[in-house]
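In C-alpha cells, the next block holds one chain alone, the form predicted on its own.
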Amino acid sequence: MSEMFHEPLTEAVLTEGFFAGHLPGTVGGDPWEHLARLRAIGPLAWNGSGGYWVVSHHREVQQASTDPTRFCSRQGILTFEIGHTYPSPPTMMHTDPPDHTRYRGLVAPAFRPSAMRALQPRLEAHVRRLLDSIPNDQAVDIVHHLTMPFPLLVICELLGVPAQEWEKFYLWSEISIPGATDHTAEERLVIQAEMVGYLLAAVAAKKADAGDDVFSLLAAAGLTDFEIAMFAVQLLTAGNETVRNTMSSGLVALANDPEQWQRLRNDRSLVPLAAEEMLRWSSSVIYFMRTAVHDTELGGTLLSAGDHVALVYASANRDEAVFGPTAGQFDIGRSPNPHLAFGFGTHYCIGAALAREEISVVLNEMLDRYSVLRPSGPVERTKSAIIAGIHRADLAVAR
C-alpha cells in the first residue's frame, strides 16, 4: 500500500456523528469542511485504524464503482463489515456479477421509467392529500408531515402491502439504518425479526393473489426465504430512506434561500434540474465501501488485493475538480450534474427514475400551492454515518 497519506485521519471520519457536526479535527464543526480538506490531500486517504482508504475524489469515486472485477461488493459494503463473512449476502448490493444481475433483473421491470411515469397521477394525489394537512403561514415539521410519510405510501403501494401500515415500515426502514435511531442492539433485533416474518408473510400470500406489484414478482421467482427477505428488507428501506432525506435537505436548501425559491417559481422548466441539484446536495447516501479483488492502482495510489476503499459520495459530490468553484453552493439551474448521488455502475440505484418522479411531483405541488417557503427552526439530524437523514425540519409555507 502506498503511504501517500501526510496527516492523521481519525476513524470519527465516517462513523457516528458525522453529519453532527462532532467530528474531531473538523473546521468549526463543518463536515464540509472536513471533506474539502480530505480532497485537498489527494484522492485517497488511509484510514490507520479504521483499515481502510478513504476515497474523497469524484472521478476515483467513479472508477471504483464501475468495474467489479477490481472492486467488489461481497467482501462487505460498510467499514464495520471489515473482516466479517457472511453465509449469504444480507442484501443485493453485497453481491457482484453474475449474481447481482440475475436477481437485480427480478425486480428491474418494476422500476423502469415508464412505470414510474405512469404513476404520476397517484403520486400527485399522495402529495395533495399531504399537503392538504399543513397550515399555511405556521410552522410546521415538513419531514412528519410530507417527506416521511409519501415515500412510505409509494413504496409500500409498489411492493403491494397495505399502506396504512407505513408508520409501521417506517420504524422498520429506521432500525435497518446503523445509527438511524436510538435503539439498543436488542431492541433493534427484536424488531427485525418481526420486520422480516411481516415480509416473508406478505411475500407468500402473493402466491395465492398474484398482483402487478413487486412482491408478486419475487413469490413467482422461486426464491430461499433468505433471499425474499433481502430483497424486501432492501427494497422496503431503500425505496424510502434516500428519497425522503433527499427531499428534506433540498426543502432546507429552498427555504434558506428564497431567491432560489422564487427563481423557481418563475421558471418551472428548472424543476428538473432543481431535482438533480437536491440529489447532489443532499447526498443521502454518505459512503459505500468497496475491496480491491487484486492488485490495482486507483488515483495514484497502489492497492493491495484485499484492501478496502470507501467511496464517499457525499464528498465526491461536491468535488470542485467536477463541479468548479460554486460546488459548495446549492444552485437549482446547475447544468451539467453528474452527481453520483445514486451511485455508478453495476450498482446505480435501482429506484432513480421512482426518486426523480417523486421529488419532482412534490416540487411542483409545492410550487402550486406556495409563494413562500421559510426556515422555522432548528434541523434535527441523525447520527448515522451512512446515511445523511434528518428527523425533524421545521418549515413554514405560505400561498
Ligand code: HEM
The other form holds:
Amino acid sequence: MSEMFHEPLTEAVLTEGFFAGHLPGTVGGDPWEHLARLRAIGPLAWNGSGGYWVVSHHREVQQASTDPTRFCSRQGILTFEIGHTYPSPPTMMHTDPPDHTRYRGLVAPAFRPSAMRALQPRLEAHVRRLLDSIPNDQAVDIVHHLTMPFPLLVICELLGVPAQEWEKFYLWSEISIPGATDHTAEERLVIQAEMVGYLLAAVAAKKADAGDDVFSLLAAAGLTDFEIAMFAVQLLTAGNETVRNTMSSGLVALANDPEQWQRLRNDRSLVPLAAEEMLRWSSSVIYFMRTAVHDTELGGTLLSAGDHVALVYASANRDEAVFGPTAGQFDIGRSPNPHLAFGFGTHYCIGAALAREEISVVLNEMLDRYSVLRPSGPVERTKSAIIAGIHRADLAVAR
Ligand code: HEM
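Given the form predicted on its own above, produce the structure of the same protein in the form predicted together with the ligand.
Complete assembly follows, chain above in first position.
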C-alpha cells in the first residue's frame, strides 16, 4: 500500500461536500488546496474509512478509464455504491463491454457531432429568448435566468417531450444527484418513482407516434422497461446538471476577470478554446469510480481484485504535470488543453459535442450583446461531492 492518510483528507474531500467551502475538522478551506496536497502525495492515496483509492493524477485517471477488462464500471461508479448490487444496471455508465458497446451503439448516433452542430440555430433561438429577459446592468441570478433553463429546454427537445415540461425535469434531475437538493431520501424515492413512470409513458407513447427524437429511437429498439428507464433517466440528468454548472462556473470566472472577457470580445476565434477552459476549470463531474477486475498495478501501487478507485477528474484537470505552472489559473487561450472533464476512453461522454455546442452558443450570444460582464452578488455552491454545482450566481451584464 502507498502512503496512508492520518487525517480524513480524502474522505472529507470526496464525501463531505467538495465545494461547500466548509469542510469539517482538520480540513477547512479551499478544496483545490486539498487536491494539490493529494497530488503531492502521489497518484494514488488510500481512503481508509471510505474503503477506496483516490486517484488524483491526470495520467492514472486516464489509464484507469481506458481498459474495462482491468478497471470495470459494473460494480458502481460512485463511492456510496460500494457493496451495492443492482438487479439491472441503473445507467449505461454502470455497464462494461459487450453490454456497454451494444447500449452505447443505440444512442450514440443521436449525439454525433454533425447532428449537434446542426442544432445551432435552435440553440441560438433559445439563448436569445432567455437573454431577452435579463435587464441591462442589474444584478441577476444567471443560473435562474440562463444556465438552468437552457440545457433543460434543449434536452426536452432532443428527447422529444414538450419543452414546457422543463421545470418538472429540473426537479427530477436535481433529486437524482445526491446532495444537490435538501429533499430527504424518502422524498427522493417518491419523486424518482414519479419520474420513471412519466418517462416510461413518454417512451411508450412514441411507439404509436414516432418522431426523429431520442425517445422514438428508444421506443423502436426493443428494450425492456428497465433498460428504457436506464437510458431515459441518464439522458435527462447527464445532459443538464453538467452543462449548467460548467456554464455557471465559467461565466463567474469570466466575470471575475474582465481582461479575459475583453480578450474574448476582441478575438472571437478564442471561443472554442474558452469553452474547453470552462470545462476544465469547472470540472462539473468531480469524480467517477471504477473497480479493479484482477490484481493490477496503477501509478506504482499494487491493487487487489475488487479494489475501488475514485478517478478525480477535478484534480486531474489541475495537474501541474500536464497543465504546467498555470494549472490553477483560468486562461481562455489555453492550448493544448487535454482536460478530462468528459472522462476518457470507453465511457467518454456521449454528450460532449452537444455540451460544446451549447457553451459556444451561450458565449457567442453574450459576446454579441454585452460589453460588460461583472460579478454583482453571491455565488452559492451546492454540497454535492459528485457534481460541482452552483445554485445561484449573481452577475450583471451591460450592453
Ligand atoms: C459539461 C457537460 C458534461 C460533462 C462535464 C459530462 C461529463 C461526463 C463524464 C465525466 C462522463 C464519463 C463517465 C464515466 O467514465 O464513467 C460522461 C458520460 C456520459 N455523458 Fe456526459 N457530460 C456532460 C454533458 C452531457 C450531455 C449534454 C449529455 C447528453 C444528453 C451527456 C450524456 C452522457 C452519457 C449518456 C454518458 C455515458 C457514456 C457511457 O457510459 O458510455 N453528458 N459525461
